[in-house]
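Single chain ahead, written as structure tokens, the form predicted alone.
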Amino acid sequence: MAMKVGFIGLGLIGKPMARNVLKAGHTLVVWNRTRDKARDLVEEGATAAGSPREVAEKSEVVLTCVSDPPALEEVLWGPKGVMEGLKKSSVLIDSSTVSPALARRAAAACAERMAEFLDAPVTGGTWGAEKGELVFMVGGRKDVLEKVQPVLAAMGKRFFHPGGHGAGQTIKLAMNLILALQVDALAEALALVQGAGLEGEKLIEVLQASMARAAVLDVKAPMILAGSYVPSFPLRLMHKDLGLALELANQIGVPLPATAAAREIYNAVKGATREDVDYAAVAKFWQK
């Protein structure tokens, strides 16, 4: 069933997500802070809106996929924001990675307007977004998830429903915590092996045949060995997500000592790197 869909945020993940919505036959209205990023989608059949409010006014389902909490707050509550144009019975789906508290705030604002909300962050990287094989972690009402399934199915292959509003964001922060620690551990282990005079590839050979193997390392190990960090998931965003995880942990009284230590390393690399790099560039901490 084709639906009227609005998409806000056409970055590394958002643009291929929006493109797959269009390919699936849905009507698509798009907005991005940098208007040029919408040009090719408009050429493919989408309509460019002049503001987030206009996107909401023209859509049954509004998707947002922006970089951080301030960006989400701006597109939702800023001048000509989504909340000014959100229609009764429409559904707002946020696929950004933000705090569970912000997701619950957005859900309450939607309820005031008799609309529905789902926090639906994703994992899978740019390759998953391009192939339409993202994994969604969805917080909110299950019947609302079922209502928008035709739209989400254009972008993803699996949809998990861990609970109410904020649950999707909680799971996503925990997931990214694991990914950040895995890549940090790989970089540290490679530094040990190479510091001892051995080739890093020797570690990877054994790693891939062991219990320590992880799918993320299939992608990140070649980056680290080559010293090439073209961003699939930027380090600046992983650094932000580790901060959000630590913020949540402080709120609920759960210590995250390994996460806190890893974030210091990500912080050091972020501060010393001017270009936009993948989070595998955490390995630069050891590559002096």
The other form holds:
There are 2 protein chains.
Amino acid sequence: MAMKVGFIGLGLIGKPMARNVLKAGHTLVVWNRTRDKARDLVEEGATAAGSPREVAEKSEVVLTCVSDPPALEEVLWGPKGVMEGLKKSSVLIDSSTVSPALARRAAAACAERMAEFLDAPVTGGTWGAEKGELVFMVGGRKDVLEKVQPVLAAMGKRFFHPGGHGAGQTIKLAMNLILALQVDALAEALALVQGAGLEGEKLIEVLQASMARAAVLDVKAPMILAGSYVPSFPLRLMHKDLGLALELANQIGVPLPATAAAREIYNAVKGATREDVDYAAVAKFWQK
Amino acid sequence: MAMKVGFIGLGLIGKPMARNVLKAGHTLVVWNRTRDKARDLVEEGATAAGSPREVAEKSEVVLTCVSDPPALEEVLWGPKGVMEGLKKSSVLIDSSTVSPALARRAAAACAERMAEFLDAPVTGGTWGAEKGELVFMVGGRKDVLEKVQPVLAAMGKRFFHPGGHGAGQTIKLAMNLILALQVDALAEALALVQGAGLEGEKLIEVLQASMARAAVLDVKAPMILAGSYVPSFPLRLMHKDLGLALELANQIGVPLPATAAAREIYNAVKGATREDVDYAAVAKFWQK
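Please give the other form, namely the form predicted in complex with a further copy of the same chain, since only the form predicted alone has been shown so far.
Next comes the full complex, this chain leading.
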């Protein structure tokens, strides 16, 4: 069943998501802060809107995928924002990674307009977004999730529903603190081994044969050993997500000591690095 | 080729290792601080020695597998210790997890006695020890490793040789800091999710479908969710190994911030827990 879909935020993840919505036969209207990024989607059949409000006015389902909470606040509540145009009975789906509190604020604002909201952050990276094989963590009402399934199915292969509004974001932040710590642990271990005069490769080959084996090892260890950090998931976003995890943790009174330590390492590298790098560049903290 | 093998330290890992040496047709003489633990091996054909010295006097290859550096120092240099009986041309193999510095001290002491030394810590747990499928990280001379291969082959399936004396221990400490952080990260993430009112199981199912998937997730997450910590690798030993990793790091000037934070969590749980628990019990830090 073809739906009228709006997409706001055509970045590394958002653009391939939007393209898959279009390919699946839905009507697509798009908006991006930098206009250029919409151009090829328009050539492929999408309509470019002049504002987030216009996207909302023309859509049954509005998807947002922006880089951080301020960017989401701007497209939702800023001048000519989504909330000015959101139609009754429409569904706003936010696939950005933001705080559960902001997700609940967006849900409340949607409810005021008789619209529905789902927080639906994703994992799977650019590759998963392009293949339409993202994994969605969805917070909100189950019947709303079912209603938008035809749209989500164009972008993802698995849909988890951990709970009500904000639950998707909570799971995403927990996942990203694990990823951040896995990669930081790998960087600390490599720094120790190399500092002791051994080759980092020797550690990796033993890890792969042990209980310490992990998916990040396959993907991030080669980047660290080569000192090459072409961004798959940018370090600045991982740093932001660690901040969001700690913000949530401090609101609910859960201490996260290792997460806090790791965040400071990501912070140091973020401060010292001019170019956009993958979060595996946390290893630069130890590289001379 | 059957060899005369001595084994000191018949704990959770050492005893099945020793048994596999015996099964492979080697002559076996054993010693353990607690005599009882040698009893069934003797029934199976091993000889019980009265001291570590006597083990060394009767062996071409002496294996040690004790719980920490003081225990190793005691069996090597204590009264009636290995060093008093070590024969010329014999090989001492230490499969305990200790500091690289202690490994090099043992290597020097062996050299004085015209004997050889290998630091050869293992991974694979009780299961790997019983199946004869341990993974060895060996520091020392390659020709010595080849010489003792008939003995090691009875206990392990893979043998890595990252470098000279101490290299095995360095790799092992790096591996264990990764494991400790992986499990602490999982515990922090579960505490965050559960603190936010969600079910921990919801996080695990998403992680399994993501880049955060890891072997520890399969093995340790169920223990944490059930709050059941039957020791596979005891928390007190993981706490010890984190201390050894930080000791090495501070000797060579490598900062390990997340490892240091994690060690304090393991320290808190170790201090608060009377019974012997698996290191997954680090999650008790957050459990009310």
